[in-house]
Structures are given as C-alpha cells and as structure tokens.
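Take a look at this single chain in structure tokens; it is the form predicted alone.
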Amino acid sequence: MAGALTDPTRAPVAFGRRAVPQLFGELLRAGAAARLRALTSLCDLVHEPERLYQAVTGGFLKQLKVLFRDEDPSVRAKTCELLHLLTSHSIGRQAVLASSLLPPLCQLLDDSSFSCRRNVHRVLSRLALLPAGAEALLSLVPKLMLKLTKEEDEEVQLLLLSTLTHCSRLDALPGLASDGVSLLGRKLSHRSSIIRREAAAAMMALSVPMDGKRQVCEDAEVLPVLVGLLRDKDVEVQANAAGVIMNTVIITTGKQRCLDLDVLPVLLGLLSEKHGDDDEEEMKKRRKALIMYVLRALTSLAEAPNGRRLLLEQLPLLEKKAEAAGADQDIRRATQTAIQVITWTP
C-alpha cells in the first residue's frame, strides 16, 4: 500500500513461520544498517514463545557468532540483546550452553561498547541460573571478580554479583582463589540495598567451605560489617548476613570473633522482634529464613563457654519462641535444638 507507514529502524517481517528464517537470512546481508534492522525486528518477534522456540530450535543461533565480531558496536550490542531475550526461557539457555557461542560471547566482556557489555552480563546472569550454566562459567569467575572492581554501573554490578553467587553455590573455590571475600566485602557497605543483598548472598556461598570460613575470619573488615548488616532495613540483607555468620561460627575462630564483636544481643534482638500477621507470603518466607539462620548461629555459639554462659541467661526468650502457638514447625525444632545445646551438661 503506497500510503502505509513503515518503521525505518525495523526490517519488513514475513507472515507467520516465515518471519524468523527470513530475518535471520537478512543478517547475512552486507550493510550494518540492514543487519541492525533485522536484529531489531527479531528482538520484537522473540517475545512470542512460538517464535522464540523456532529461533532456538531452527539452527539459527550459530549465525550470531559472526555478528559478535561485527565492526559496528550497535550490531554487537543488539546481537547480545537478542541472545538475552532468547535466554529468558530455559530452552534458550540450554540451547546456548549446547552451542559454541559461549567463548566468543565471553570475549565481549571487554567490548568498548557499554551496552554490549551490559547485555553480555545479562546473558551470563541468566545462564548461571542453570547448574550446567554455572558450571560452564566457573572458569570465568576470576575475570568476573576483577570486573566487579571496575564496573561502576549498578545494574552491571548486580548482574555480576548474581552470576558469582550462582557459580559459588556450585563451587566456591574459584571465587575464594580470586580474593573473593575481600572484593565482595567492599560491596557489603554499598548505598544500594539490592547490591548489599546480592553481595551478602555471594559471601554466604563463599563461606560454606572451610577455607571460606577462615578467610571471612581473617579479613579484618568483613565480620564487623556483617554484624552491622543484621540491623539493615532490608530483611533479605539481614538474612544473607545472618547466613554468613551462621556458616562462620561453625569454626572456633569464627565463634570467638563474633562473640568479641558482641553479636549475641543483635541475634537475640532479631528473635524477639514482633511482626504483624498481615505480611505477604514472600515476606514471611524471608523472615523465616532470617530466623532459621539466627537460631543456627546461636546454636553454634552456644558451643563456646562464653556463648553458653550468656545464652543461659536468655533461655526464657528461647523457650517462649519454642512454645509460641503460631510458631512454624521448622523454627520450633531449631529453637529446641538451640535450647538443648545451651543447657547441655557433661
């Protein structure tokens, strides 16, 4: 139609199932402008599950590898954006991991275009949601830790921390070998509660192995900051900080350092806080995680003579928690275990 309006930033799209093959065919044409228009139209199309499935299973992904090396930074950035959209679904993540795209994609972490780098981090963060993805990215952990010190954009920092958390939950050793405790420790005091939350989550993953517990204790700044985060206004920040402390006080050095930092009154204060029954279900889950971590930390601290002596004075609080009519079964059992350890006599 002569009077029809066309969008100059997008390529014409064929009807139905012809659209995806047609647009991927456009990517092979000369001219960065034509490729960019085709990529923009593909980004629109793959929001539809049927088109996403077609793009992923139709053998088209291999064509993106050439575009990673395109001279036009806009083409590289838009290619990574398309890949980000394709990995929004599990089948897309699996297809990318099964392809040969990951090595050339990771090279774009050093791309001159910020938009391209940000989209790469978005893709990696989604790939790390799968255990296979986290495993594939383990060799990249040292580089990601280094990037954490250089990237200033908050979204990129958040994506980096999320990727590192999932990788470290699978295997904490690469992160620990890359000075992860010290690097993450600097993010625990970030002005953004989301950054603090993710940094504490990554630190909790690193504190699971024995070497991680030792490194947390040996760093002069990490534990004092974590104790301070127990008073944070964000419940997830509190829970993740409590999780690191829970892991750390398993070893003797961790117990002594936390007792020296006077952590017991803070932990007990969290137990005695009262909250309304009108909390949303998700908030209740977060508070439950916080209380469980606190109780397990108290149980470990009770194994130290000084900790047991101080906790014996707080038995009424714990007994009240165990006997609360509306108490969750898991919380009740964890409280009873803490009481048994506190009251144990040889």
Contents of the next structure:
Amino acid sequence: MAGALTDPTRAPVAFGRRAVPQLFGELLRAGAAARLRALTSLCDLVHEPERLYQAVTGGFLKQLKVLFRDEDPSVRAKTCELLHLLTSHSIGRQAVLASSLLPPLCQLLDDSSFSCRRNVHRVLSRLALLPAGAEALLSLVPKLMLKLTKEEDEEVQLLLLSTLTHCSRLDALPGLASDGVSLLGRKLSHRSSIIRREAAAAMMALSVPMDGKRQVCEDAEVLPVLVGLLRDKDVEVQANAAGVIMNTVIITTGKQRCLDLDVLPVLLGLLSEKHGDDDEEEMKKRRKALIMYVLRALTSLAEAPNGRRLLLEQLPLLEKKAEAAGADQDIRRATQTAIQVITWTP
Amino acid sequence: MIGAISIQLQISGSSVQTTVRMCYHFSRPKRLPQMRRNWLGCSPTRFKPKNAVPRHYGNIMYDRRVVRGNTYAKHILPTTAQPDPAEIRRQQANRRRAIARKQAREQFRPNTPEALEGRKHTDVQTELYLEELSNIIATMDIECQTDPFLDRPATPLFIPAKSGKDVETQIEEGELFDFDIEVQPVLEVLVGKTIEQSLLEVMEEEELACLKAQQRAFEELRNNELAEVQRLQEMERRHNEEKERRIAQQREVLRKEKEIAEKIAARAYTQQYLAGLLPAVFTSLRRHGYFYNPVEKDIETNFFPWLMDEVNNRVERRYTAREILDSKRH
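Swap state to the form predicted together with its partner chain from the form predicted alone:
Starting with the chain above, the whole complex follows.
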C-alpha cells in the first residue's frame, strides 16, 4: 500500500518472488491506467538480473504481444521500453528471439507515437548486437533503409544506423540491394558527428563484399566526401572513413579513383599526427583503429604502380613509425606488411 | 408508505376479564429474537459494520412470544413439538371437567330470589353519574392519516455529559521518542533500496560499456584483418591473372614463333622446290614436244605425211605395176 501513496505512477510491488508474477497478472486484469503503472514498476524491477530471469522464464512474454496492440500509445511505448531492458541480458535476447515477438514488434515501427517508435528502434539495435539477432533482422533491412530516409530525429537515425551496421556486418547484400550506398553517402555529410561516424561505419560494413566496393567506386559523390571526412575533427569519423577507403582500394578501380583524388598525402598526414599528451591512453586506443586502417589502405595503394612510386619516397617515415610503435603488435605488423609491399619488385 | 389505521373504540362493560391463553405450542431453534424491519426497510441502527449479517435484534422483554411472569404457577410447555396423545387426551378431559365444573357451579350459585308478585326486579344504576345502558354499542369511526413520512433527521451529536475526573499530562521534549534514533532504520532501508537500485543500474551500464568497448576493439581488429585478407585475396587474384596473362602471352609468342619457323621452312623448301621446277618443267615440256620448231613441225606435220603418202602412192603404183607385170607374166 505504501507504493500507492509514495508514487502514483507506479503500481505497488509484492515482496520477493511474488513481485514479477503479480505485476504480470495485474497487466492481464487491470484497466489502462493500472496497466501503465504496472508496466512502470516492471521496468524498475527488471534492472535486477534475478527478476529479469524470473520475467523471462515465467513465460510472461506472450502477454506483451497483447499489449503491443493496446490503444494507449504510452502503454505501447512502455512495453517497448520493458523489452529494451529485457534485451540487455543475453537470456532476455534469446527469449525474445525464440518467442515470436518480432513480427508484431516490426509492425510497431509504423506506429503513430514517436516514443513508441524510438523504443522499438532501441530494442532492434540491441537485438542486432547478437549475431542470431542480426540474422533475424536481416529481412527487415530494406524497411529500415526506407525509415532512414524518412526519420528526422537524430537519436532514431543513430539507432537505425547502428542496427544497419550490425546487420550488414553479417550479410551486406540486402543493404546493398536497397541502394544503401547512396543513402549512406547522403548521411555522410550530416551536421552531427555521431551520425557521420555511424554512417561511415555502416558504409564500411557495406563495402566489404565486392559488389559494395564497386558501388562505392561508381557512385560519384561518395569517395570525395569520404576523403573530405578524413580531415574531420572527430577521430572516430576519421577512423571509419579510413576504413571505407581501406576496403575500397582493394579493387583496382578503387585504387585508381583514390589516387586521382589525391588521397595519399592525407593518409600520410594522418599517420604522423601527434596529439597532445593528455588522456594518452584513451587517445591511443582510439587512434589505433585509425592508424591500422590507414596503414592497410596504404598497403593496398602501394600495389598500384604510381602509388608505389609515391610511397617509396615516404619509406623512411614508415620505418620510423614501425620502430615507434614498439609495444603494439598489430601496428608493427601492419607497418611491416606495408613496407614489404612497397618494396616488392616483380 | 402511508397506512390508514382505523381504530375501533369499544366501549364495553366495566368488567374486564383476563384470559390466559394456554394452547400455544411453538418451538424453534434457539436464536435471539430479531426485530422486524421498519417501514423504510432499514434497520434502526445506522452504524453497523458493512459485512454484518442483517440481523435485527430486539428487546426480549417486549417480545410477544416470550412468556413472562412467575413460572411456578404457569402451565409448563412440553419440550417436544408434538404433544403426547395421552397428554392431549388428558387435556381434553381436563377441559371437559372444567366445563362441567363451571356448569355445576353455575347451577349452585345463589342468585337473587325471584321477584314477588307485582314486583319486578330491575337493574338500577347506583353510581353517581347515570349511564345510558344499551345493547347498541355506540361506535365512532375515527380515521387517522399519517403525514407523509419525513426522513429521520440526523441524530444530533451526542455529547455526553462530562463525567469523570479531569487529568492533564504534558509530553516534555525527549520523553516520547527520539526522532533521530527512530528514523534511522527507516532511513537506512529507504536509502539502501535506492542505492541498491542505482548501483544495479550503474553496474549494468558499466557492463554494457565494457562489452561495447570490447566489441569495438574486436570489430576494429576484425575489419583490419578482413581488409588485409581481402587485399591479399585481391593481390592473389591479380597475380594469378597476371600469371595467366603472361603464360597466355608466352604461349602466344611460342605459337607465333613456331608458325614463323614453319613458314620459313616452308618458304625455303618451296624455293628449293621451285628452283628446280622451272628447268624441269621446261625439260619435260620440251620432252613432250610442246616447244617445237614450227617449220620443222610444219614439215613434219604437213609435208612428211604428204610426202609419205605420195611416196606410198608412187610405191603403190609401182607395186601395182609390178603386180600387173607379175600377173601378165604368168
């Protein structure tokens, strides 16, 4: 009874093991306002792993299916939030995937209420972190691409992009088929750096198969934008753009186009950049990805004759970098490979 | 509900007889007698607990069914509901005997003696005030109508008269309880629960962040290695292609060379063949007589046959002549 008095937005919670079943039972019985209160209390409880386990293994997920079609949009939004909390643990994720909750959830993507849609996107992006989840979501990729063009809100765009990235890492073909390259190319010049970072990451995932590389080369605007992004302020954006370029220059067309766009000096500049000594550890970690990608891109570019010519001049710089990298195995290996390729003669 | 009750006032003689009805048998399971509901349908008591069974209890002293007064002279009700047949017979016998007794008594009661001749007994009223006695009972019909029932007004607040002794007390500070000490456990629970919940959430977030960082590092490595793998694949492919192309080229070159060698050999042979061809041809032609001296040929063709023919003729003629000569000789 104290719960009713202290917080009018939450239903009273029973003690111990009865908490979760009782709240779910109330969801079945009660009217609209009481359902919202019960859902809010459930959302609070589910943070605790024990309760989450109880909720998942008690077979209560079927009730959530009914709640998806509730008339009250706040109830639907709360249900999706509850799902979002459930998917923060792996049993929750597995349970959601095993139960047939995905199709009604996908229908809610077109819901009229914004918070409901946002929560659905949160659930999908959490599910996509799991490989099985990404596989289940592959069929949704075209629809999500459509949503990307329509949605205006940044947070939702961010969630969509991360979902698409994870799905495309598993299998990039649906994304490529629904014209992902041009869509993401447009997003690359967004004003928010987070969106740019995610779009570049999605592009990197898309450019892994050969088809993707070809599309990136063919699309006339994407490569210049990417080269522009290499000079971006945010390290992550730079890293992801370098990653896309690294993937693209593997094919010959890519090499040619990038050399035409004069990308070598930019890449070399990125290698030898030195940031301030503050926050050294953190910066080092973040720059590591950037440096790795740049090195790989240079390696691929060195296979083209004019690239090799230009890089032979820069060889001492690379050798110096190899010694400086000292402790980091990966960077050293990458630098050595690069040097090998540059000095290769037929 | 408005009821019309008509009361009949009966003016009767001054003698009143009380009769005690004795033939009432009733037994019922022991329960407190309940009062009837009043006309409004609600019980007189307003404040009763909600889930009490609506029993209406009444004062037992005013219940008509209860036998009152001393009991040692009363007729005892039999305990069983059905009276004994012996009992019934006994009672009937009693009744009959009582009636007989009454009749007997009536007979032997001393009445006033009969009136003498010429006199009549009449009843006379000797009271102070004369009454008219008649058999016709003067009746009056009086009707009374109740007013429409008003709601029972609320009972006025019952303020009992002051009774008892007045006693005062005052709670000094610090006597009842110490708030700070008492509130501690409550506060501990509250704060503890809040902190527990928030710790859980923070731990969750930390765990998620750790997982994300790990995932990111893994993804980067994976991307790198993937790119490297693809690059090597591409390199392999290109090298293979290059090799294939070179091999094809070489093969082409070899083929061409062979062709050229063959051509040269053929040319040499042809030349050699052709070199001897011309004189051979000429020789054979000459042998076959295609180059002829026309004059000679002409002589041969035309002149000699004619010559031979002429020679033949001349020789024929000479032969014939000789034949003839021969035949003539014989």
